[in-house]
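Only one chain is given next, in structure tokens, and it is the form predicted on its own.
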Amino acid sequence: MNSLFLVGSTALIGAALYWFVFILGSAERKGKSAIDLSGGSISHDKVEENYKQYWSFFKRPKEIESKESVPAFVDTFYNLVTDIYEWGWGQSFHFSPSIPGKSHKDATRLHEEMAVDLISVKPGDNILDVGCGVGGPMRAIAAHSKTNVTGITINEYQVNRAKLHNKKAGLDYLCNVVCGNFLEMPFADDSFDGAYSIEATCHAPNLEEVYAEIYRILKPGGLYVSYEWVTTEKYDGENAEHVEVIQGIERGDALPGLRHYDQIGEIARKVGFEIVKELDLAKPPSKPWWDRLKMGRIAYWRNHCLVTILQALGVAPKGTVEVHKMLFVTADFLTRGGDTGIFSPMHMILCRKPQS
């Protein structure tokens, strides 16, 4: 009887694990399999060590404000989180306003397509994706606009993932990815017809340096659009809760420091851009971008149980549970930032490089 019970229990646990991993899929959509979770370019036995190293940066805040240290800081972060993001969120590492009657996937695609529509490029033009991640936006934009999209990311693992996805999607003839630092991009002056960045330049310690590089590589008359992470006019630096929320977002998302919304246009003008349009895409009538985070709470606990089991079995690297927990805690800070209105991940600025 005991043997039958043991066999039955083992079979039930095995079936449940198979359902979690192979049938149910990720928190929001089926994508990267849970059994393939890794530390990116970090070796299996070094993930926990690198997670601790990531948090050690915040004990030396001056380092994450410097041009020299930020690449290693951001690269470590994306080695730790890229697989979890793909598995639990999708291939587009950004937010988008909720659209009634539309899926998260469709809302994300429309948010991306709007970016390329804003920069008024035509099929065959060469455009730059500044901070491309694993290329979700790049592929949506290339398919929509038929432009040639070059993406740049600091993380070599993301380069490899993006190239793999580009090929699978049959878009590698339009999409190219390079590993590099957007503070010092390996492109010639005046070489792109347009450029965009979607929630990426927030990782820069000095936004002026990024915008100056984008200005340099754009052809005269070229347009650049960015969706920026900012604190809004509702943010009060003397309010302890506001400070806690913003610091939580910064520490859980590898940010040297969030900028206030009114700094963005000022910085763009300083490097020579003309401001064509600037507005916060998160404001009404847009629906809350953070609804997806709220809806994912049950999925988080389901996935956290799975990650814990996989780490205990040695399938997922030691440290994966801590990384997954960090992202959940950060999701709560992001939700609070959205609920209070003190934070926006989509302050849009559209700029033009003058003809002369």
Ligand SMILES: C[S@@+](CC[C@H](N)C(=O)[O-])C[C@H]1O[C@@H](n2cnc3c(N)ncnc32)[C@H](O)[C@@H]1O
Contents of the next structure:
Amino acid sequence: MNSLFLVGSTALIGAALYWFVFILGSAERKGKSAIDLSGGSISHDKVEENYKQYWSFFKRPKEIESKESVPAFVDTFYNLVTDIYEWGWGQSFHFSPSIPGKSHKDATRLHEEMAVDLISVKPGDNILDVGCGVGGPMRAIAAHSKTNVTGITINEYQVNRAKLHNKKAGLDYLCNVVCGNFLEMPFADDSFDGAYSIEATCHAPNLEEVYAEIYRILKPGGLYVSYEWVTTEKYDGENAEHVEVIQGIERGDALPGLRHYDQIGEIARKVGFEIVKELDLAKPPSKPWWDRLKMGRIAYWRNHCLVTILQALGVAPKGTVEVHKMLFVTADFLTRGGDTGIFSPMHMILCRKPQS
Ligand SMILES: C=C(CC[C@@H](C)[C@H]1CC[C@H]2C3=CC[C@H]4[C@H](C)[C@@H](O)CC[C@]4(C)[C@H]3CC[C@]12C)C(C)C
Ligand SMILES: C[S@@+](CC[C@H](N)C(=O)[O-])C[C@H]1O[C@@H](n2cnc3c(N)ncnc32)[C@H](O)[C@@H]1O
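Alt. form predicted together with this ligand, vs. the form predicted on its own above:
Once more the chain from above appears, this time first in line as the rest of the complex follows.
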């Protein structure tokens, strides 16, 4: 009787643990498990120190405004968050409008495919992914368009992750990744047929400099599309709640300062682009992009427990719990930005480099 009880309760605890770790929360394939969480290119014992260093940037706002220090600050951020993003969100580090009846994975892919459809490229063309992360969009875009995609990211750890995923997906013959700064790209003038950036150029202290670089590397007549993070027409700089939400988003997402939506077209024109189309993809009839963040709340709590246990066991580096907490708080600011309509992560701008 006693041994039957023991076997029964062990099986029950095992099943509960399995449910807690593997079933609870989003069911998407992430390709990264909690036991592999690292600090990117930062060594295990330096993660906590680097997290403190990340926060110290915000104590010296003048520094994150200077072009020279921003790439290092963004690089540190992505060393700290890349594994957590992949584990808890997937290989595409961006938002997309919810689509009734479709999974997050499908909605994400459709949002990515739309970018390459907009730049009207053909199979065999060479296109650039500006700020490519671990390459989720790049792989979807290469598979959909059969173009050769080169991705650039400032973070070396992401380069290695992206290359590994490209190989695993059998797409390394179309996808190439380089480590570099999008403010000074290692590419020749007029060398790409098209370019896109998905929620990446918001990290630039000066948008004009990235747009000028993209303009330089595009062939005349080439198209560039960007999904920009912006404050909308609803944002009021005198409203304390608005300011709190936007500052929260900037601090939790390594942003040197969010731009207002009406600055984007102006900057693109200034560097020489013709504006083909400009539209906030978050606006109705699109369904809320922030629904996914709201629905993930139970999973975040589960993740917090797991990260705490793994850090206590020495499996996850010291500092991981703090980084996870920061993201938890950021998710709330982003949701408030969406609910109030003062923020959009998908202000789309489609530009052409003139023929002459
Ligand atoms: C474009 C950028 C990144 C956008 C999003 C991909 C990420 C913004 C906030 C991130 C997350 C917040 C909460 C995390 C959660 C607490 C954790 O358990 C699992 C991962 C999160 C869901 C994480 C995932 C990625 C984000 C949604 C910026 C940086 C310009
Ligand atoms: C939020 S992620 C988006 C990644 C990818 N576009 C996606 O949607 O999955 C932002 C990306 O921009 C890159 N990035 C930010 N600043 C950069 C810079 N100065 N030079 C190159 N890449 C940069 C980051 O390294 C990261 O890969």
